[in-house]
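Take a look at this one chain, the form predicted alone, written out in structure tokens.
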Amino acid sequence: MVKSNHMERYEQFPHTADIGVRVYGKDMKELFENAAFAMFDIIADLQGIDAPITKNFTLDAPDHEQLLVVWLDELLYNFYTKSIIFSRFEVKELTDGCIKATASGRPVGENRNRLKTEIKAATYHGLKIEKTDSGYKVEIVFDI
């Protein structure tokens, strides 16, 4: 379990053959932050990792858990394409169809050593956001 804040930022559960996390914020933008940390913790020792890189991000989707995944999609097509662990995510605009958003991380070829898990991608299973009496919460499952 990772808290930020006195708030749990995410936890793992169990899954047969994947890695199932369930994420929590206390708001929207919240959640897709934690969601981002949760995947990019999996992958990565993050502890005392600087973030030098930052990159923005746009991206449209028709509602709040389809965006969640091209969210999270996007962010491993830039690890695996750009070579980057993201550490650090801010949301600056969410609304039901867009994302406006930054990543800041650092290059993998000086950390290598700090690679844990392949993650292959955000799956749509079980996918549900859901509001809770502290703010929302969300179980994804990533492909492994």
Given for the second form:
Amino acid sequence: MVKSNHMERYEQFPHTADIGVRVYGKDMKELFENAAFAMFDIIADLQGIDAPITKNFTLDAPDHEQLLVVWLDELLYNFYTKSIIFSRFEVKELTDGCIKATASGRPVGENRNRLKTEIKAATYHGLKIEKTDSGYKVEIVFDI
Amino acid sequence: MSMWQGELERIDAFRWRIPKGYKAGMRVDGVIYADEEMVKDIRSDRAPEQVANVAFLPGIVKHSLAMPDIHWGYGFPIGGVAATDIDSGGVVSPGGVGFDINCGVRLIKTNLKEGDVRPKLKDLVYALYNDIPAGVGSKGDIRISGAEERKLLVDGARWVVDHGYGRQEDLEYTEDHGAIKGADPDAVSARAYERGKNQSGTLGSGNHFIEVQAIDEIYEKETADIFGLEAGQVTIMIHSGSRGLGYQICDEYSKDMIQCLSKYGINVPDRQLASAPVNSPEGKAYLGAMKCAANYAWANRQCLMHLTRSAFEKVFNMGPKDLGMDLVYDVAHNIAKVERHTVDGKEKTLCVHRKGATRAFPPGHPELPARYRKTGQPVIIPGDMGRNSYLLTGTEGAKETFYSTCHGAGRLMSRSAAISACRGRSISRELETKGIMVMSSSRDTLAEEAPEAYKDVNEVVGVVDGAGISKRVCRMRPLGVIKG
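Would you mind generating the form predicted together with its partner chain now that we have the form predicted alone?
All chains and molecules follow, beginning with the one already shown.
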């Protein structure tokens, strides 16, 4: 364990080339929210940033693991093309193949100096959502 | 990280085998190029397991290979080479190319000597830093309309040169003349276009850089003469790739190809190795899109070279002719190529994946520019920002690697470990005491990219030279570096 963040929502684990995160959630919804938070916490300094813009997402995929990557990559696509730093996430509905969620954030604009790391994508490498005593966990490798 | 405990048999001083029997499902042996000392580092992450996993790919021939700069990636290891036989159901895997399609590097020479640059180094590094967009989410000044972008994806660096950002001869000294044939703009999604739109002429972040360097050692004088290089001469390296366009293409096709695993009965131990037969509709579509991203990357490095030339002209108040900033060569090191190779005495059409590996054609190869026919292909190996970089050439000995070699120093430490190791230190000041001026848009980037986070490129190059899969021509030392 290298670095804990924000009350054990996630921690980074060592990966030689890229960034690995171990994400926790008391349920699957929270796991998806915390995974999104972990990704943007790596991209930008989220300390004290507000989130006046909210976007809705409805996404589907064949299973939970693929859905997690689809969700993260959708947010990444929105970050790069709409220039929004997302920091708050709420998963409204989550079934085997579908997620309905909102993400709130602030335009990059005058917050450019908050940007830290360019994440290219979330990968499927070793991706497996696991049940734990207190909920769920998953390890995700981001290509940076 | 725990040590990798799998089987690794020593073949000779520079080659190690992971036998096919190590894991049920491997179709061929794994072969890693390394010396005894390096093997300890190589065992320290999960890269060898990834070499074994790649050996599962349908149609793979000879070996699943790894160059001495091997390290843990996702799916394929970084430094991995795998060739599949297209006519025997061989597959193509987007994970075998990576997100940064045609990440690569070009080497530019100048008529300047180290003594000319030293007094103006600060001005030069500032000028490059100011004029070349870099960092997370950076946007380029070279703007392209939607219709023109489709043309750029087909014409690659030629589009850029035709629009006034370079010279015709730049194309001759670029792998595939800066545009691989068969690019299919219809295989590129609207989203990929959108992510690529504003990023032409941007460096990117992470390990991408522009480095001003001086040649400090010549190993092959005759070859160096043909390249027009001598000791003390100033050269420039540019390392960048296909930016958001390539990332989005890899992302979308990796997802689609997970479905191909059951459709085509492909058994791989990691979803990031998702693949499809080269001759399937999915395989063809991916290659059509991948080629677009490859061409975008060549166009991008051409834009970056144009911006670099302009910055030099401004700082030295000299014209292009006097500066002599000619392109030595440009290589891709994240790409899949359809090539003809001899396997067990038979000529075959292979899909060669090079992920963090460089093509290294031998002397006499018909695809080389006439001037390099005798020398073999120039191979450009950037090291870390504190030590050295190299120029090598391809050799006939690289037949066993489908004419492939290493691509860089290879990471040794994770980024978080590098940041911890550099806490409380100023990497830029440390490099300054060594006469190297570094600028980056991010302080963290400098720590992540600290020299100690990398293997020593001198050792990596020692292995490929020792194993006979490429040959040292000259070595460079950094003077000034711009990091994303």
